[in-house]
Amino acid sequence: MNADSLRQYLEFYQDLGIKTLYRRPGLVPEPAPAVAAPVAAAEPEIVTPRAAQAEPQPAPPPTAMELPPLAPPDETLLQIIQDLGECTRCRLHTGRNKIVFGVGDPKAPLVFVGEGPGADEDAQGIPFVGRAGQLLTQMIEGTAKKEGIEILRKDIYICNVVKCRPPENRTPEPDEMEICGQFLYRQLSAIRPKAICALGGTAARAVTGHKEGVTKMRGKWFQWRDIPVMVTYHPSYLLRPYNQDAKREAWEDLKKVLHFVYD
């Protein structure tokens, strides 16, 4: 098993809440000697009465093996970017122009998580710079101003579940989200925000682990580790002309998370 496969198994078990793995000593067979030992002369077989035979010995107790942390302590965003490198870990790298890692204050108390880069983001290497990104900026800054909270977009941190643009802006596949998810985990662990806002169903499922649709999850608090998570609509959904009610709901969701973080 290679290192990446082992890490994925460990992450899977840790997400299930398993903190310790066990292995029994002696289960791995000893390698055969390079040169066979000489065969001794045959001895006559002696049959031992059943009562005199040794009782089977119980197996030795298992030894505990602590799981390594998924994110190294005191890791910085720069270290994560360097580890990501020119990533070729999943198929999404074949069609990308630029990796879209994240942007904003590395010590931000609020992090927004989207689904993945679009065409504009892929060209510039910055998340949420297209039409949906412009709307998100208006939502953050406009809502904050109306609520008397002095923040701008640059004061928060924005990233995506996957760092490369999916073809034709399709939804990322589960294996793509799993592979890229380790870097999202490390980003959130490095920043340690006071709250996270998940934009859209894909981000909500990736961050919270819940499988409901975004309409059932929005406006509610969930958790990522011990950090509160607010779920709301993705800005691209709000750009559709028939979603006027969703716009109002998204602004209400944003007011909740802004007051929670900055009050």
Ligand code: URA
Contents of the next structure:
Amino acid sequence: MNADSLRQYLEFYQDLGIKTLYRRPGLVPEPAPAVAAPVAAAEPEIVTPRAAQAEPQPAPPPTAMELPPLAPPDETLLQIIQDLGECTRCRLHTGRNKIVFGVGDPKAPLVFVGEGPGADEDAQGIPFVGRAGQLLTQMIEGTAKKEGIEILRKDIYICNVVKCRPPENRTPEPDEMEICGQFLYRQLSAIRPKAICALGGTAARAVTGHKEGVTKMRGKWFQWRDIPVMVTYHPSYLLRPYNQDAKREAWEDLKKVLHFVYD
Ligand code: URA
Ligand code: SF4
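Show the other one: the form predicted together with the named molecule, since we just had the form predicted alone.
First the chain shown before, then all remaining chains and molecules of the complex.
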């Protein structure tokens, strides 16, 4: 591979928010039991701030490295699903029943991003169908109706940061988020919504790159590439009976994002 096409690869993946490329063991003699070969940047943030792209590219690594195939910039959700296949790229594949890719309108102007599938989602292969999902559906459809916006759940798109259920519904680990997050970024690139709504701290971190708690971030606009991102509470959090204030705040956030997208 020449320097030009290597640069093209690196820029494309950096644009998707990917900062670490993994070297497959066995391809080249390993100097040490290294796990990852960071090529684009040293810090572990998942999302690359736009400004960082102006920084000089590091020199190509001295050893041969297998790069993932360069995905076409205009790939479809179907092509992404096909590439995902029966994915075993991270440890979460061992406990899953079904991969939960995403559901809704592939041309939706609004995408909701959750954390990862729970038990019901894992059984059905559809995101947000359990108790939290029913609350989310009710919140989207109820708020829209009240605000005079004629949309239903089927008119938006819903997916998660990781596509396989973490054991005991634990929070996804940083490496799982980074590996599976590449597919989330490709979904977002394919859909190109007018806005994204990140549900809870994990989604907020993955999509915005900011690491503050969700209580600090909620109700504010961030960005993923050039797309506005609203952060709000995860519906699971709102299901706890003592969270009435949070519930009210989440409705406010939802109103904001719905009016931004549909007015
Ligand atoms: N919680 C999530 O984050 N995602 C789902 O799909 C369901 C529950
Ligand atoms: Fe693959 Fe994502 Fe499932 Fe990990 S969570 S195995 S990266 S689909």
